[in-house]
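In structure tokens, one chain follows: the form predicted alone.
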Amino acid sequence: MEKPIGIFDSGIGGTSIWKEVIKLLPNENTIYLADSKNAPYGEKSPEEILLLSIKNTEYLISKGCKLIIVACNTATSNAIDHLRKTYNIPFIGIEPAIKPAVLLSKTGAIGILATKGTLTSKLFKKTTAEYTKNIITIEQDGEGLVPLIEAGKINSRELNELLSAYLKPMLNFNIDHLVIGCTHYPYLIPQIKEILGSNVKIIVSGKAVAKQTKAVLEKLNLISKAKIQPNHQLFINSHKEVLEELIKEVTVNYSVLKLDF
């Protein structure tokens, strides 16, 4: 069997990059890993990501994955540097999509939701630091959004009363994109919409990351020539009817499994 690509997440969140990635490449098996039972990362130490991303790893190397997407920002920002030091295999990070929010921004200010972990990082200031010196950047912290996601609370009065206390605010400083920092938080986008209107345009990054794990794939000679039906494995420590909930719309042939880890 071909070797699987691994994914992996704080917890449910990550699947808005598993669909992408399997939107575009078809013919690849995935393994998907939720560590719900250690979510948000956004609120946890460098030092407590740092450890939970390398057990992450480990678990998906251990399975044979040839390619490791970290879905996660917080886990990208505090822990990718670390594990593509260590690791022998390629990894795909994921980053809030900054730089084309502020050259497509015709107003001159953005805001960006993302969890703590995220906004405090290295990698994080760097990229705001490099992009963003003639823009206002309204940075909020989504605090409390992912528990809720994780809870099956998509579309519940709480979820929605918080975050239109995080997003109204932005629009006093007339942002015209809103990035998204977090791969939860694309499952909000109606609300999202609905909160800032049809003026802000709302940018994510599933896309753009399966392509470059479709061109990583292809530069190392990885990319699976099967023509069998992939097989894709959803992993998670915590409830999984949740997850199964999020992902009942995608038509792949998948399995969700709980796993202790």
Given for the second form:
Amino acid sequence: MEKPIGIFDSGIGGTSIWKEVIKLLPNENTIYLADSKNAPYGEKSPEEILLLSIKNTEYLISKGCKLIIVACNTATSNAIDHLRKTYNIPFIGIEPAIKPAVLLSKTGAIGILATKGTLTSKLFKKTTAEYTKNIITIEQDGEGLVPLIEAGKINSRELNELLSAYLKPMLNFNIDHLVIGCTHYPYLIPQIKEILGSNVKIIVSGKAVAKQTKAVLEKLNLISKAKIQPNHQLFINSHKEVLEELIKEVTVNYSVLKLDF
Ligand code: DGL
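How about the form predicted in complex with D-glutamic acid, since we already have the form predicted alone?
Below, the chain from earlier opens the complete complex, with every other chain and molecule after it.
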């Protein structure tokens, strides 16, 4: 059997990346790991995030994965350097797409919605210092959003009120781009558009991550050349229902499995 691509996130949000990966790489097997029991990572210390990222990585390596996508901005920001140094397989990470937002901005102001764990990380600080010298950046911690998404309350009043409180003040700064810096938040795009209106463009990173994954697999000669009916397994250490709901439109064959982890 072709070795799978491994993908992990603190929970179900990384499926927003998994969907782009299976679209662009239809001949690849995948194993997705949702560490929902430990979500949100964004409120944990860098040390805790690192330990959980190591645990997830070792699980995926034990399943024979040939490459790992860290489909979590918080885990990438706090752990990817260590993972790359420690394990002998390629890692693809995800970071808030600040550079494209800065390059595209006409008003000279952009918003970034991410977790506290991402916004306070060294990697994020380095990236913002490099790209946002001549631009106003409004950073907002999305505290509370991930637990509501994990609980299946995507369209709840509670979530919408929280999101409005986080995003509306950005309009006072005349932002024209919002960078989505957490893989759970693409599931909120309909509400985000309603709050911010059509003048603010939303920047997500899923397609770029899929493209980068393809490029790395090709470069390292790891890409699956067989025309296979791919096998996709999604493991979750909490209840399965919300994950199943989020991916129900996906037409390829997959199985969602409960895992004690
Ligand atoms: N999906 C994770 C991210 O991209 C959410 C982190 C969390 O669990 O707080 O940052």
